[in-house]
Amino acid sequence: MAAHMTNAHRRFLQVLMSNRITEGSEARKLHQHCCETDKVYYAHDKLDDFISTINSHLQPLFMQIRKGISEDDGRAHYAVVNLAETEVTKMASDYTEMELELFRKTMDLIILSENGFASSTDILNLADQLKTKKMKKKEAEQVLKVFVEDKWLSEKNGEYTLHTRCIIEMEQYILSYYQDLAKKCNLCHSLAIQSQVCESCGIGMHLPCARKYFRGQTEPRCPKCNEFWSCDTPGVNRMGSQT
């Protein structure tokens, strides 16, 4: 039998849904705030149990609070995921078919790339090749801006990648649709869009996961084949100590 759902759980869920995605430290503060506001039992190390209670009640609705990590810094994030929807239907109510096509083509570029990024130039060059309707570059720039604001994409110096929210919500779709291209991190077993890849056996690791794994080692070696890890891992020098 599912644990009792209190007003604290409902408040927590409402805020998470409103935020779209919530960083781990903010989720912990929210957990405390909700419990104290509604005068229910609070323990700082019980966030996972608190979320499990919510998920048990969301299950019949084909929804779930999922935890993922930022590929940039390894910090945990939480998002509410609709399990009954595909990639297309998740976004269909918010965007036009033309905008969705641009997003799909952007995702193709990102996943097909070696580093998990697509340049704004490459994306904008696709604008007049859309099947639904050609899009002017100025219009495409505005659409990309909206995708960033809505946390489907992240942008850095004119380069775009999938936002943590997108990875959490669309992980299963991406692994299924791009099954020959998409990789999972060998350490955390989550989808890895930005990853370092072993030159010997081909496994991938998120940069934060690789940094954590190699910390303290005498020299970085692949966790699968034990060959020397040739990728430059910022934060770890060739002798395995932090720089």
Given for the second form:
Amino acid sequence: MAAHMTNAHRRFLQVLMSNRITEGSEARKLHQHCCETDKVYYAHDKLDDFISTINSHLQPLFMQIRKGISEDDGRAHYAVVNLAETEVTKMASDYTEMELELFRKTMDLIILSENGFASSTDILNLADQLKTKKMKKKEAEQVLKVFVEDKWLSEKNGEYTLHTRCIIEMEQYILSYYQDLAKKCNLCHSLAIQSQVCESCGIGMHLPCARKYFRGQTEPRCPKCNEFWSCDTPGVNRMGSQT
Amino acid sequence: MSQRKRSKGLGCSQMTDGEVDCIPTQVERHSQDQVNQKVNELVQFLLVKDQKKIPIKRTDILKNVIWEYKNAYSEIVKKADKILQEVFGLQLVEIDSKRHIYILVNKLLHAEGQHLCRGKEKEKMGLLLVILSFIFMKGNSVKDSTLWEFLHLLRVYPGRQHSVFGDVRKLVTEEFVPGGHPHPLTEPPEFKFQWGPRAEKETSKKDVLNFVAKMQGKEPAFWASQYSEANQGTA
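Could you present the same protein in the form predicted in complex with its partner chain, rather than the form predicted alone shown above?
Whole complex next, starting from this chain.
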């Protein structure tokens, strides 16, 4: 078996699990903290090795520390994911059947939307159509709040999208369940929930990926069809892709 | 779930209170792979329960994970505990040997620093430590009214919403208690709080006394009886 686990690895894993999702710079600080606390060798540039040691021990349990990129700011995040059941059922122990149905429907709205957002009005309109049991709008509002608190959804000005945690944990599931409907980023090739879409050829890109790609270009052009890229990339106005 | 179908060829008919009623000779032998699969499932099950700090009953383990593998129960539990220790630094501990209730306790020494728990959790643990200290210093048992008065002094009012803790009474009596922390004795009009089993396992009287001493700027030995009690377990 690969390198053995020390208490520093165990401590790191414990904190990562209780955090649910950990931003990259936090993870690096935590790496240092754990190594110093448990007095094991620390190299600041060896976080990936440190994590892969843990992963080799998690593998038989069908668990993994996975890295994902935030669609908002392009920063790396880490989460402990359960590969044995990557579908929504993993949330089953935390939520009622009714709440899960609301989540699935919300996810449908988000993934089928143009820009990766679903408005609270649209979601709340689903509440009385649930098959499990109808939900009052007030209740649904409360449930949405919990989804945001638990980092399955994130909310901006009354619009909801999938949280980075949700994307890291459910990427495989979403790609297989929604197949062609789920967009992939033309640049990094991973799942793209919030994306900018080319008006002429329809490819999508993550905002941070597009920002990186267009940096320094005076006239942004689509990497695939070379047409003028009409979306507003500075990232302030995410609704630019709606037209 | 599919108990009926599964029990067909086996000696076990149904899951009663976790009593093993199989006749050993009639029980199928399970392959090592199948057992290991169950071990992994059990580890996941325990981790989920632990995140919510719910004590785990043996009957729940049997019902949710073990099913027809009852005859391998102790092997599965032992192996799961080994993985929990080696990979996660957690240990499976039976806190009630009559009703067979388990919790996971952290085997890693608590480190000072900001990384132990997230956001609100950290503040809650702070309040918990203060409450545990109070109980210990008051002779290991306090009436609920005494605890509420004490919290009042800290401007944490049980009846009112607190900006960090929310409903404090609920936090103390529902969140801290079922997880096995402070322990109200069930004699209605007046409840008493004591240390629960998790507190006994995850912290020690010595640590708590050291904390109190630090807060008060005194030596732990200043409190003679608590000092000797705290050192009893370790000496």
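Positions refer to the first chain, counted from 1. If you superpose the two forms and keep the largest set of C-alpha atoms that fall within 1.5 Å, you have the rigid core. Quick caveat, the model's predicted, so the values are computed rather than measured.
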After superposition on the rigid core, does the Cα atom of Arg221 shift by at least 2 Å between these two forms?
yes
